[in-house]
Amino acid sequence: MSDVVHARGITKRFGDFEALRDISFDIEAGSIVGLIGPNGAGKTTTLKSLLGLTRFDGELEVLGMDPRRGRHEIMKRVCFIADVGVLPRWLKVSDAIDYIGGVHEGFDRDKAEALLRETKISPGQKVRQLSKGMVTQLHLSLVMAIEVELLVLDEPTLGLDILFRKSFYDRLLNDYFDHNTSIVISTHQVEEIESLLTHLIFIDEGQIVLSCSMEELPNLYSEVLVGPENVERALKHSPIHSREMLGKRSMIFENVSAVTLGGLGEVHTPSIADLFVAKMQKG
């Protein structure tokens, strides 16, 4: 399977601050990648690099093109939803639909209007009449109606209630994703996207601390609920994270076989949220 993104040694500095530190990763065609990290970790800078919105050092190809020189061509085949939706306050919803239809050949007007009918937004409303959440819904409805090869989402459901967030992710998986389109999602709502992902990237302080497929996770990481009688034995296997839970100790291990851990307690694959905490706290 070919890669839609190929990054090697990407570094970005803002004065003395190094936002990205020599990061390398690939994104396969047809994958759904979760880019997860704390505030200030470098997520948005990474996404802006992919889109040609910021300069950087290193080697980067998006759909076979360098975004520093081919951004115009790349954006014909890529859609981006930022964490803050910005539209002119005087613009009517119907005008926004007309505009996107005029500038993007892959836009499906019927699909956009169908998506908007599932909201409380009417075509005659102006942006200034919409709540923050409704502006986000408008953005999502417009972008989800565009056929592209790469969809980049930076906190796409920020400000939305849980019902619309669930509806959005269900639609993303069932209606939009066709295994030809690749999707990169950066969000703090890790639990809501876990079931969607095919690949996972953790970034912290401008460095990638984990990059693997979801299929690889069970072979790399295990979580064990260890009783008091087995804590000392478990510690000999150097857990990367440990916390008290219901009188026992939950431990996460890296590259320790399930057979080895089986005698210590109940073994299962950690959730992305728990694994994220373990990797960010560095044991």
Contents of the next structure:
Amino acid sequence: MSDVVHARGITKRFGDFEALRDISFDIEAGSIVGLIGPNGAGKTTTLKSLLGLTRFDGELEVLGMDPRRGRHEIMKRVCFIADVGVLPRWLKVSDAIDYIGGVHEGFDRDKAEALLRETKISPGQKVRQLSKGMVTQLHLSLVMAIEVELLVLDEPTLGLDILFRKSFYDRLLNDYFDHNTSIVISTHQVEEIESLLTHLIFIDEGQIVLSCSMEELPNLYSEVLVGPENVERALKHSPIHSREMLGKRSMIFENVSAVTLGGLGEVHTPSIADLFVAKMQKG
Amino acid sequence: MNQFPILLKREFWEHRNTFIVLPLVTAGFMIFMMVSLYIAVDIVGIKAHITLDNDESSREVIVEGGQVDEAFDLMFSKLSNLPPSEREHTLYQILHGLSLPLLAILWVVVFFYLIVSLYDDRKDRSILFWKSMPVSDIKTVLAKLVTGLILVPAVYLVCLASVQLVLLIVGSLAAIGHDVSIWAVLWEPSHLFSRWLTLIAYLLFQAIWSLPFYGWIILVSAWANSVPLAWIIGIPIAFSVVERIVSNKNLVTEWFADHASPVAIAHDQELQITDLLTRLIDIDTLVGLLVGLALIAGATWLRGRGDEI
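Switch from the form predicted alone to the form predicted in complex with the partner chain and print that structure.
All chains and molecules follow, beginning with the one already shown.
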């Protein structure tokens, strides 16, 4: 399958500060990629680069096009939701539908209206009258009615309560994702998207610290609950992370086979959240 | 897919108050004043104080209840006794004077609209939404210029034409029962349609003539990260000081100021379409046009790089 994104050596500087340091990654068609990192890691800059919304150095192809040339061409096939509240406050819901219908060939007006009927948003309301959560619902409903090949979500649920967050991802997965569309989601709330993802990219201080598919993950990383008697032996395999847990030690190992670790304790695949903490604290 | 109509509509959604409501309210207020004055004087017959002017003398007539006919008689007989060219000029001054408030408001509205046109959506971050749509930067910039330089003036023009029309209708009603030909004294010498066409031509000419000025505003709007108005005014002032020091003259500054002034407002002479044609083919206009286009190209380039601020 072809890649929808092909990035090599992307570098972005703001003055002396390097927001992205020579990052490279690919996004396969039909995948759901989690771009995960702490605040200020470079997530937004990476996504904006993909969309032609910021300048950068390096080689980047999105759907075979260079986003630095012809952002509007890419936007015919890519949708983008930046974190909550980028819809202008003066815009009326029905006007938003008219607008997208008037500029976007892939927009299905009936679908958007049907999606909005499922919410409490009415067509006559202005964005300023909607709560934060409703604005996100509105934006998602509009975007879900656009047929595109790549959907980019930058912290789409930041600042929303848990009910909105959950229904956001439920709608995204159940009503939208159909394997013809690839999705990139950036977040630092790791737990909520864990079950959605097919691929994982960890980014920290402008560098990619991990990039793999969810299928590869169990082969690459193991978490073992080591009893006190085995701690010495376990440390020889240089765990990337170790913490006290219920009188035992929880250790995460990178590229150490499950057979080797079997003698130390119960082996399982670490949660993304634990792995995230392990990778971020390393070094 | 022709995106342009909806891009223009979008501008009217955002600026409905200054593009639609303000001219309607202004025109409505002027019409209301004219009609209620007519009703008060001619129908109700309240006490009015009318001053009549012409070249030689000025006469004041105090009108009370039953005397109102006398005053109108005097007014219309004066108007019909004027030589045709003076009558035309008198009516022109009245009608043009009536259009000045709306023309002045239009100038201010377009000025402030262009200042925020490429700035506000960077400030409120909605640029991330607009730029997520498949609309090119050049179309975005052109939609804003077409809105500000053609569509908004058209709305104001319709409003001021309505005000002029109502004045003539009220004048005609007042003339009923007086010994004057309404057509010969009021309508024909007003040349309403040709005056309107001239004004349309002036407003279109303004778009070309002032393109360096408008281009400058929209460039700063796309570039400034704070207080665009201060940059728009401050940089030319700073430039004029530097120019004065370096060359002891202010040629460039004066040229720019000339192109920034509204062409249809400040006038001792009547607006003439022939004047316009001479100015249109003038080299100064052409230079201005080129400078304006260069500034617009710059604004488009900056818009392409523009990000939330």
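Rigid core: the largest C-alpha set superposing within 1.5 Å between the two forms. Positions refer to the first chain, counted from 1. Because the structure is predicted, anything quoted here is derived from the model rather than measured.
Enquirer: Following alignment on the rigid core, what Cα displacement (Å) is computed for Gly159 between these two forms?
Expert: Here the C-alpha difference is 3.1 Å.
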